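Starting off, we have a lone chain in the form predicted on its own, written out as structure tokens.
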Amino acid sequence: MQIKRPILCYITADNLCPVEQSEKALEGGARMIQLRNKGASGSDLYDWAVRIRKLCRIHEAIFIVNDRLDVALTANADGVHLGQRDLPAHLARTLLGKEKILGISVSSLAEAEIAVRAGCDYVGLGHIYPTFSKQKTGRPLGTACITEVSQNLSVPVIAIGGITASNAGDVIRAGATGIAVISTVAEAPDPRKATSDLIQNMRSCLQ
């Protein structure tokens, strides 16, 4: 599957059922789901992954597992997303093969270039704005970093960190292929509408 601009990737929140979250986001128009739960057991992650993969197939969406390459492979996910301290990207690429998607979290052009050389298919760039969904150190990168990275990379750039309906358009205008969100959808009164609003604001800046 290709990562087409503008794409919304929904990353599951730890405190909610990942399957229900994913279904709502997909119904709202998300075309990429990332299963992420740092504290869950391997068996729970596998069960969720199989169920979310089925939902993604129905909605023609990409399904990615965060960190756990073993879960991604056994559940036949579309790929895996790794952080800077996870399994080295070049080893993950070897285990995944050429058909699966490999995403890497980066916070600079230098890290992004290394990730591309290691064989990644996209980079998750952040954090762009202040965010409370994950513990972060360092200052937000801002949209100027999106422009710098996207102009110098041959793979899609998915921006993450503090992205809302009010600034999603700015992120796409800066050069991002798409956005990744957690709380903007997970904590919304209507997750489907929140997803739809984000996508509409991304698309409107391309018209």
Contents of the next structure:
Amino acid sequence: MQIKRPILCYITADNLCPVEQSEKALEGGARMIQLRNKGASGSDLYDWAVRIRKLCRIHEAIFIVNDRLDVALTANADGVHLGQRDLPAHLARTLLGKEKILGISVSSLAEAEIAVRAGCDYVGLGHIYPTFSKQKTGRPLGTACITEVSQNLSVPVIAIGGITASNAGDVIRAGATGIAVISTVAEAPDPRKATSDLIQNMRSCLQ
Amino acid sequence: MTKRTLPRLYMVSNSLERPYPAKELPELVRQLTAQLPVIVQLREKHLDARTLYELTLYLQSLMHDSDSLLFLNERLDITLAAGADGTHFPEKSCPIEKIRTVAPGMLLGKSTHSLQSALSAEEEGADYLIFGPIFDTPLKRRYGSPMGLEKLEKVSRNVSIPVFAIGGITPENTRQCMDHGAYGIAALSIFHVTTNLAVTLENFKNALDQ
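For comparison with the form predicted on its own, would you give the structure of this protein in the form predicted in complex with its partner chain?
Following is the full complex, with the preceding chain placed first.
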């Protein structure tokens, strides 16, 4: 499965049903879903993963599990997304095999280059703008960092952190292949529309 | 990987409730596995995957020359990445047969709290079961009242895979569990509260060997 520009990756929010959230985001045009819920049991994650995987097949979207490579393997997800404190990327690549997608969270070009050498298929670069979705420390990277990383990297850069309909275009213009969002969609009164608005804004700056 | 004979003593870790987790657990594992073969299950849900992976490698190095086995709770990805021996699953988990397709040679066990779930776990292909709580224990009260020895016997008779009794197990009541069909016993608190670990282990060993 290819990560096509401009892609919107929806990351599930902890406080809502991940399956319902994913369905709305997919209906709005998301072509990548990342199941993320740090507090959930393995059993719940597995059940959600099986259901979201089916939805993603229907919508021809990529399905990724955050951190839990065990869940990604048993539920036959398309891949896994790992942070810097998760399993080492090169081991994840070995366990996943060549075909599955491996994404790594990075916050600098140096981290991104290490992730690529370890065999990742895309990097999640952030946070770009201030965000409260995941208690982030450190200053936002800004769009200049997107340009720096995407120009020096052979894999797609998916930008994350504080991305809204008003700045999604800037992120793509800076060189990102796509965006990853949680709250901009999860907390919107109409998550489908919030998703399609974001995609519209990304597309309009590519035309 | 060929399945080795499972040790009869099983230690479940839970360092979160200990004052010095980073120091206590490796020292405990070192002492346990130096004295007799033990299954050590790492159950450290508060740790991130990288820390858990590194801890697994460290414990493996301490257990290197023993016949002990190292299992992880639920995280079969970390078991695979570290080359540990097995993975243990809670009663409610992804089906064992599904896990088997991902990790064909791995030892897979399951916690069970009823005869019904013990039978299902065996049918799904579990290599062993942990059944309990047998006796009253503060840590396991959330699983309901103790099952007692009769239920242990019923489960042990109805499945053909090893059953480890858990919940309030001491060297003194270990023989009763064995007489009621248990293959071995699993414990946690006793290894921490004992004032003389070597003697406690010797007493366990005697009770298990009788």
